[in-house]
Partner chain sequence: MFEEIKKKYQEMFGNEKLPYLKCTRCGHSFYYPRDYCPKCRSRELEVRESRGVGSVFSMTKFRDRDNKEIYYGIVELEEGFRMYANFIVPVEIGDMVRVKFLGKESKVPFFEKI
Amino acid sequence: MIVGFSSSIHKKYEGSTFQLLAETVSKALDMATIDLKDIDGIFYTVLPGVFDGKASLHFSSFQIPSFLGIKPKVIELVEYGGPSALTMVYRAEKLIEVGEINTALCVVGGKASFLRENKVTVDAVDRFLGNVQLTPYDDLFRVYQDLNPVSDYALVAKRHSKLFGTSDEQRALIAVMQRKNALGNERAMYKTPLTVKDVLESRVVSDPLRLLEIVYPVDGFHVFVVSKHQRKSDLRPLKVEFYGESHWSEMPPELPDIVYTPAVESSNGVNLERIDAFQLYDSFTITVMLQMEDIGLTEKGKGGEFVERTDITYQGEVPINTGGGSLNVGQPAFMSGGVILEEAILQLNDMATNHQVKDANRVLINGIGGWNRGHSVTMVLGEGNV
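Could you put down the structure of only this chain, in the form predicted alone?
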């Protein structure tokens, strides 16, 4: 069960990445009332260039335990990008169930400011670090200067509009309602009320996506403590009630259509009628719309109409990204999985002050990520009263 969690998020953190990590780990362990020496499992993810601008060529598994001064029985790198945090918690819970470990740290994050200030993302980090291969087909596929993932999702948004008539206003509504959710969230970076007009008048970054539809990369970590022992933790004994993964390895030109994500498969079998709130990966407004469709909240191509007729704020009939999501909290080290997982835990523990969904007992979290959003993980958290 999850017995502790913490986050530390800064627009720019002046200390080292490991200092930021230590600060976050310490807070999570305090909540869990667990000592560092009790950790026997570490699950982590890392993207190139987010540890003080350095890209680990090999044996990244050595760095975190070495810095924390512990000798875990299990160290596992989960490299799915956005969904990594969800998978870490699931795998930790499974290893605890079979008795392999007792207590695990799940770590996601790093410092994004170094790459941000050098005008590259982790999906285009080869432009800065050099001699880095991001796909098996770089020499054939990545022949132009790209702004990936922004340009990639811009293509998807354009295609979605062409096929289904989705308007810029409909996508902007997602940003507007998520901002309403952020107004009461003390963790949110952006808290100025937003209108559709504001979104549409913000500058175009990659046509048709505008600045206020795109996540802002920040420095930060999320740490989750999963343990066999609840000890003095006040958190509800949450369990993973549903879990699904799907991985699509095709490059964009090989896909049947780029408006689908592997969430179509990872969410297969989930019962949406029993869900009280949804946390959907929101690196862009179009990302949220794709998941609304692919997990089955609405038909494919009807996401625009869905947000026009549905209140998705935390007080609405279908609460989505109830803390404002990454669009307003920021995206630590180019991965938002920790943001949506933390918000789910807050909601389930009645800790989401000023943005709490009433009677939240079961939350669906969907993360997508990796190159060309090739990975998707769907998880439902609750107390196991299925």
Given for the second form:
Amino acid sequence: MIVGFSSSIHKKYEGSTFQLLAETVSKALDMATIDLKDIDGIFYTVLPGVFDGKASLHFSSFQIPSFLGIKPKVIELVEYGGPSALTMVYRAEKLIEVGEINTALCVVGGKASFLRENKVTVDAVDRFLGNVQLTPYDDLFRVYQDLNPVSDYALVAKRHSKLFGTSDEQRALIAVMQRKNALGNERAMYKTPLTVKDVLESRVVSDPLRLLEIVYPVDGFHVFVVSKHQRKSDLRPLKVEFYGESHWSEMPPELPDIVYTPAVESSNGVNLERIDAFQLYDSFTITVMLQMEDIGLTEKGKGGEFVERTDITYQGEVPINTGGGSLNVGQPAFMSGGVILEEAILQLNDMATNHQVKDANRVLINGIGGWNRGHSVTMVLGEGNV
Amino acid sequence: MFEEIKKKYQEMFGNEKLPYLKCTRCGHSFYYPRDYCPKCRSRELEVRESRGVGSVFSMTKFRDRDNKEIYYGIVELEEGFRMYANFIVPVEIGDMVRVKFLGKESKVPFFEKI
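Switch from the form predicted alone to the form predicted together with its partner chain and give that structure.
Expanding to the full complex; the earlier chain stays at the top.
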């Protein structure tokens, strides 16, 4: 069960990434009342350029536990980008179940400001740091000018509009309702009310996606402590009630269509009727719309109509991204599975002050990530009551 | 084999021809080079020449650092494969396009509207 968690989010953190990591880990361990010596599993993720601007860490599996002073029995690197945080918690639970370990630390984040200030994203890090390969086919498509990941999701949004008549206003509604959720969230970076007009008047970054539909990469970590022992933790004994992952490894042009995500498969078999709130990966408004369709909240192509007729705020009938999501909290190190997982835990523990969903007993979290949207993880957290 | 395919692609680009791979066992056509078929694992592959004519599968536009408008997207070729590319002029989804090679020493396939 999850016995502790913490986050540290900064627009720009001046210290080293290791320092920021250590601060966040300390807060999570304090909450869990667990000592360093009790941690026997560590799960983490790292992306090129987000550890103090290094293309990679030599043996990150040594460097990270070494800095933190942890001597675990199990170390695992999970590289799914966005959904990594969800997978770490699941795998930690599984290893605890079979008795391999007792207590695991799950770590996701890094510093995004270094890349942001150098005007590259993690999907274009090869243009800044040498010797980084994004795909096996870089020499064929990196000759083109793109703005990935924004331009990739712009292609998806454009095609979604062409096939299904989805309007810019419909996508903007997602940003507007998520902002309403952010207004009461102390963790949110953006807390001024937003209208559809504001979204539509913001700068077009890559047609049709506008600035207010796009996540802001920040510095930060999320840390989750999963343990066999509840100790003094006041947190509810949450279990992973449903878990699915799916990986579509095709280059987007080779997919049957780009308007589907692997969430179609990772969510296969989940019972939506029992869910009280949804946390859907929101790197872009279109990402949220795709997941609404792919997990089955609405039919494919009907995401636009769905957001027109559904109140998705924390007080609404289908609460989605109840803390404002990554669009308002920021995207630590270009992968914000931690943002949506933390929000799910807050909701389930009645800790979401001023944005609490009433009677939240079961929350669905869906993470999307990796190169373009190759990975999807669907997870339901609850107490396991039937 | 993999290096040979990549070399062949560059040679064809140099001659302003658009290559693709065809699996002669299962018939799968694809653009991004692999020396085995990702559908049936066959090594019986042929580098073929596309007519270079297709339609716009999706597109976006944005401004580069010099404020120049860039048109980027995915093209679906008549032979049944898709690839990323830049367009020379603004296009819309469904527009018919034809390959045009740009660059002097190493040429790159772009697409223009027909």
